[in-house]
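Below sits a lone chain in structure tokens, taken as the form predicted alone.
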Amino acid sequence: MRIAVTGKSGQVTSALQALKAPDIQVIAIGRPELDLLAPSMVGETIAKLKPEIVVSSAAYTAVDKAESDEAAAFAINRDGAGAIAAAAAELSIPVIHLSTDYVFDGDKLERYVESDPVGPVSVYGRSKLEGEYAVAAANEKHVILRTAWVYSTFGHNFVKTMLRLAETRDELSVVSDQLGCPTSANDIAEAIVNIAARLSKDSSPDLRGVFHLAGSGETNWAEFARYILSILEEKTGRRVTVRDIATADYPTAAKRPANSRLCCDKLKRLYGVSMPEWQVSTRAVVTKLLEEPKEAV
């Protein structure tokens, strides 16, 4: 199966590509053969690579910028992922669409599921939340993935952010009064591959629209941190104490949801998928970036 990815630099598309799946070719573009900020030559791009199926995993997700750079935030995630999915449609193959836990205000007390009320409060969720309604307006064979709290040995993320600090720094402050599921895109690669296996051979309206994928569990920002400061102290003898700061004391350009627990009931049922609980993949994470410092962190 040729799945053809978009975003070449991303958490999930690197581990998708290092997954090196049996029968499962990962065709990862980007940059500049693909452009989100020029949708007009997608279509062209997707169609050359002739995949089996589109995973749409390229966004803005600089949260923070996003307040004053709307403009390009909503072209990439609202039109660019609309022009993914409709370039898959006119291929007559689904698209798998990466979405988010910022579609949600975070108001509510308990786990979200799909059928929620969305209410984003930054450009950022709104933006997505746009995406999520150009893919499916776009391409019928849809399935909007939406996750929360991505880390992983690539790019950009909390837990690389945690153990740089801890090389200089003997305690963190961190927010504890916002819930998620921290998720491994280790884990959103293997989901993804399990789907698009599934789609491939079945594209049954059941299987399609929106699903949440997340870490099993829940835990807040500081006690992530801890953990990964548990498994650094565990590894290598460096204690690093952590904190605990309400949201207000730590003032961001964009809102941040309070509640970005997802519940992944629906994706179980229908899928059969099931995620690992948060702490087990985590501490594979970090293990494998302590074994590799200046590589990976």
Ligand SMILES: Cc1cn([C@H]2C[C@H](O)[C@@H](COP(=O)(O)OP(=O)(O)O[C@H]3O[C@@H](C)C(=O)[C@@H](O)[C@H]3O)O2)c(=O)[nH]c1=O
Given for the second form:
Amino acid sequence: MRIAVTGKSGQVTSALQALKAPDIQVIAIGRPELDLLAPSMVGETIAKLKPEIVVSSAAYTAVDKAESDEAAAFAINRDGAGAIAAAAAELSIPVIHLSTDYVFDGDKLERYVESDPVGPVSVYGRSKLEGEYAVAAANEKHVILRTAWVYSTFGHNFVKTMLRLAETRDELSVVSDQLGCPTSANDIAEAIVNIAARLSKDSSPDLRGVFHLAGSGETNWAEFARYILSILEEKTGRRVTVRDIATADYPTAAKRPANSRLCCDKLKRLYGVSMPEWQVSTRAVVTKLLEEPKEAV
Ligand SMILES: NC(=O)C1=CN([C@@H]2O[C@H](COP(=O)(O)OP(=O)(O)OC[C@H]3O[C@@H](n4cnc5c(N)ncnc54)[C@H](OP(=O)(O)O)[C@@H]3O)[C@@H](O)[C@H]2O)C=CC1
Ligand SMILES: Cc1cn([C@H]2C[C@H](O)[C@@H](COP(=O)(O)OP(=O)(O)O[C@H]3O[C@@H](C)C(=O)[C@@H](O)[C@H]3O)O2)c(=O)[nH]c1=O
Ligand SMILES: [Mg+2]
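Switching from the form predicted alone: structure of the form predicted together with the named molecule?
Then the entire complex follows, led off by the chain already shown.
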């Protein structure tokens, strides 16, 4: 199967490219040939690749920066995503689009299910929500995967930030009052390939729509950091502690949901896809990062 994925160096794109799945060809398309800020050539660029499915992964993901760069965030996350979905529709092929837990306001006390009301509290979250609507409107063959707290050996993410800060500090202060589900980009990539394979041979409407896809279990950012640093200590002997702080003590431009834990039962029910425990995948990524020479990390 030929899968075209948007974004070149992104975490999910890189994980898809690193997958060693037989019969899967991943073609990454991004800047300069495909710039979501100037999507006029999107249709032509994608058609040339002759994909069987399109994964829409490229996005404006700088959550704080988006607060003062709203036009670009919406141009990429709403209009760009819509253009990608439309390009797939032109070819009569499905689009798998990545969205985020930040479409929720965080006030729910339990895990969020797909049918829960949305209410983003940041520009990034609003732009991604508008992207969901644009994708759904442009291509009826759509699967929108809301994922969360993505980390990997690639690109930028919280795991890499914690390991970097731990090089020069003996204690890190991290918020403990935001709950969520850390998700490995490798696990997302595997799930995407399974979903794509099923979608390409089964046009049942039940398989379309919004699905939650996140690592199993749940945690908060401070606990996540503590787990990352426990592996650092185990592997290198370096001990760095984590101090729990409140969101109010870590001011950021963007507001984040206090709870964005995702219930992923729908994906399991309809696709038979479930994700590993977040600790298992975090351990694999941290171990790999610690083994890699510094320049490559
Ligand atoms: N990271 C996270 O924690 C989460 C991410 N998501 C969603 O998952 C998806 C994948 O995220 P992730 O892999 O972490 O993303 P990254 O932040 O790692 O990468 C973003 C990608 O978007 C591309 N991109 C940005 N602007 C443009 C543009 N104007 N034109 C073309 N490409 C552009 C980048 O291109 P280039 O390679 O050229 O830099 C890069 O490949 C996104 O849709 C994101 O919203 C959802 C929940 C959590
Ligand atoms: C670096 C750092 C962060 N924090 C806090 C800030 C924030 O509340 C939380 C996580 O910080 P980050 O900036 O890594 O996370 P953030 O950019 O909010 O991550 C989000 O990215 C987008 C793309 C998504 O879609 C979301 O699912 C989510 O993964 O940790 C600390 O408390 N201490 C620290 O030293
Ligand atoms: Mg960030």
